[in-house]
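Have a look below at one chain only, the form predicted on its own, in structure tokens format.
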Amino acid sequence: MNTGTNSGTNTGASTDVTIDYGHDLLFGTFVTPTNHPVHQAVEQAVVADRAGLDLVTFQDHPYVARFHDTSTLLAYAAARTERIHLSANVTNLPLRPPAVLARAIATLDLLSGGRIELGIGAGAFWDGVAGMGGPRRGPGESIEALEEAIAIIRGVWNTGESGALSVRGQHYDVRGAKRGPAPAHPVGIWVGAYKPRILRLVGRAADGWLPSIQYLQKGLPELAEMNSHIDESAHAAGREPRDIRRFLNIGGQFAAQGRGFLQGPPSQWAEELAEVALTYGTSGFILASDDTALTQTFAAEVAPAVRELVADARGTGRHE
């Protein structure tokens, strides 16, 4: 997935409405799970870990022959890294049965010492899914299936509940599944979403929202409207909007002179990302990078500067 910005996209952060959910900031990378060279994706995870980033993620397209299987890649990368958290970005639900997925994630979280998160999507590229033997779902069906899957995953993890798990749905029918294992830490369920119906699902059922900047048809200002769908749904479900962390997959290149959003020196990146954080409540920035130098500069020069700018703004009451 190319997460570079489109030159025709409005990426300005100006808006009449600002919001800051107050989350601590997270920074990570979005690495292509290429299987040639065979260790490249894993080595980039090691780079991110050693650079001090918080998160490394891999897209999950099981029907793409030039990609590693992402579930296997996550396990191998977890064994090669020490402190960084890992996630799919995002898990292809139609080809990952939710009860089995829940146990796989919990197992890897236990083995890694609590470093696994669950990015998940309703599904896309349906020709590829169907070609691998998976279901072909329409937009409404895929969202229904995702909500059922989240209930199953949480149910498997909920070892404090007595009795077997049963979830009777239109797409998944789990009857009497044994619960467990529980993950080592509260695994975040982060949903890739853009349209109002699935955004409302995020508000009532997810722990995080994980969009990509190049899919924002109106540019960054569209985040405000999308946030409102999540927040209204959260309130209706008896949750606080702050319960849902807001991420953003980003792309860019460093340059001596600024020539667009995330196209300039690290100081420009820091100012732009701090403004996004304080304007739209985004607290997790995940950079598409298969390049060691890009990742290291992002970690060493951008991430700490964004944290400082946001902390200063919060301390002065800006955007509160």
The other form holds:
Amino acid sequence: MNTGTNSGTNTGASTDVTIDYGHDLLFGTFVTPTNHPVHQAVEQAVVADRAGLDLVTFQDHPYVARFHDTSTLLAYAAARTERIHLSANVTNLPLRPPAVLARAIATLDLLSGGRIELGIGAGAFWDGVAGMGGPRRGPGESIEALEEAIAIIRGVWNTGESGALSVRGQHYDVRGAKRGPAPAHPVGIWVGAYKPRILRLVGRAADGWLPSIQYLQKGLPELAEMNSHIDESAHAAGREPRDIRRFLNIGGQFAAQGRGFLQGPPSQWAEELAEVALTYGTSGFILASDDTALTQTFAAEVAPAVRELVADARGTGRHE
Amino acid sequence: MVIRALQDTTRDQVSSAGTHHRLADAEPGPALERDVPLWLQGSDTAVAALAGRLADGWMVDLEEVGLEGLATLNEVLDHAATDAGRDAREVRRSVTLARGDAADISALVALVVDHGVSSLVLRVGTDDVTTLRTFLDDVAPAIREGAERALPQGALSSRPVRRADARARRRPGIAYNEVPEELAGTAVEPGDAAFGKVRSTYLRGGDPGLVLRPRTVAEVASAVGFAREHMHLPLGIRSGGHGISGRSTNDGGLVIDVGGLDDITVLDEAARLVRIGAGARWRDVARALQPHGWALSSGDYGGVGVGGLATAGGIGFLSRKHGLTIDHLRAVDMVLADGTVVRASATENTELFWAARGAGANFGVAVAFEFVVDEVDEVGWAQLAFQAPDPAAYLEAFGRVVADTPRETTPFLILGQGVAQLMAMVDSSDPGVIVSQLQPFAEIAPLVQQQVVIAPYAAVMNMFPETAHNGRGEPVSRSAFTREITPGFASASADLIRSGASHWYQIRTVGGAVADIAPDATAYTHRDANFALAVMGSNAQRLDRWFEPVRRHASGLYLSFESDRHPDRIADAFPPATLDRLRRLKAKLDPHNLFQDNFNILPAHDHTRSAT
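Right, the form predicted on its own is done, so what does the form predicted together with the partner chain look like?
And the full complex, kicking off with our chain again.
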């Protein structure tokens, strides 16, 4: 899914400073991994696949008994779908040992024909994590652990490197692990992050950034601030800002009359999302949806319209 | 310990304090459909002892330990099991064989007979299909045969061996070890993983001692036979487990769950004759009939099971146009108290055919129904919400509008404090007809919300997602019929609604095609009623205080919506002549009163079963 980039230029429609990393646009859904009815989450993945979306994602809360285990759900949903990419949104690292996680993701990527991505987070809901026997980590510790984990995961996947893998960290101590298997395609490591320190980690080490709109305390403009942490850190690490794809988890409802952001007709959604894409460089929109009609309308009426608006603004429009 | 703790969904939180693995107030679940056996593998005494204490199975590599080692470790395991208060049979022994071992059948039989091995795993290369074929086709049957010959009869039973902690949850008075062999594999006991999913009904919390889950008619007969040996216990018959009265579960008794008999088959396309298993859900029936352009009126919710509704009546969204569900019945297969399977129709067992339509639960376990279903195109489906500050005035106006409404339209009304919700189905796909028949309802009071769509009947039955049946406590529900909504009925109803004693007040319209059938044609007799009332509350005494005045303006009751177990309710449900006729048939078909837990009709002779 780390698809090629356009030669993007910053041609935002507004007069504010805008960023466009020039990625093609991806559209996906964010499905509740409920285990009742037992096949509901899988069916919603099938709906998203058939609707032509790029991505279907599931939360990962291994301490919640009414949810499926997300890693197992991903495997089952991958087997039931044909074209769509799948990811956790986001993997709960403290309850999933990174070396094993790397193998699980690689296995599933191989079995699914290169359709798995790795959304991952430092951890949250620490009472739940500790209740399940996992470590309780402070904010600094959890970021440190995530950075170690990313090194381990990339190391396991890196079969080009000879010799065993050793990563001696504060939280994970991998000594002489065998490498491989390599995934079928370059699996994106997408990190859910909000605070400066972890955003800098995203800039140094991740392939994507996966925030949720409802956790932006100052609303959408906060994306600009967060982007700059990622961009600066990327530069400092000798990377390009556009090496990191910017996603956004969104929520909304279709309505005949516009009532607010993503509360209106599909044409209104398209304009709003195109503006987000052109202003903040967001190139992946993931809609929370357990509703077949919502998913289908998003895929059929919003996604193509956003693509067209963005292409027009970028001057790369293809009118066919 | 962590795995077992997380499987214990009878608790809200689980903890486990170990040296290596810990849980602290973790949420157990999800509930398992069946007990997943936990097998440990290892060739040292510590693992064998651990398996003896905790596991359901133990696996060992024969090459690694040899026969002598196997015997020693088996002994260690047995001792550990016994010391832990378990039955050594709780732990299945499994050995892994090398390819060459598969040739010596007498040695393999000896593993089973002398070492208690009940699982043989052959280590075989993925390309070695020949060895695998021989093992499956020749060796395995030869081992079975040899072991059966050498061991006492019944020693190789497929009956599950439950862990001691599961056996500890058994209830008194049930011969658990005598559950017929064919039912033992699917039966659910209180200590089983699946118990949480079968114990309760939609609204009633249950704690039965044993749930039998037959998959065939013969197995239902066998379950009824087992129930006959347990006349001292309550007996619930469950199809979908949605019944408001909650009689399909109990405390400490038996439940026969026919949910597995859920086939839906078209018998005669031209005659629209369909055979439906008692365990099917109405949502599935609607889905199966839709491609033919057919529908069968059921109730107002697709999760309801066929058996319970189709033996009581079936007051649904197409009732005024097409009649009750039972009015479509042409034949029913039932397992009677003595275990015989009979077919009742207009020409065979006619008295039972009459009784099964309205009082079926007293005469046997219905296993399959044959219905003539209706041609139903897409239907109009309306959900209207009103301001209704004066419930009495709203009810009277509703009654007047219904009286003038053609039978295509069947409205159900839910009346609350200040609000009224109307759900109505119009059996027409013509927007003009739908709107003209609904318009008078829209004018009863100020509309606050409305949605009218044209949809298949199956879409309405599948409107709500399947939900688990996790009822707790006792449902309190009352039922009555009335021909018309009189001022007295309306004002008593308004008092009831304002009292707060009820959280659910629903009126279903009947009449129309329901009234075309003679009252004595079926055991369901309320043919002259135009309205069926169902009221639910949380406290029976409080609800009755406000419901009694309503009942005085009404008559009769619908079994499916009544939870009061007072014997007077039987007289409300059945007029004297009907009741006499039912009691005579009961004396003939169920003289010992096996089926007495769902609105008992006493046999005409005084053969009541002991009340211990």
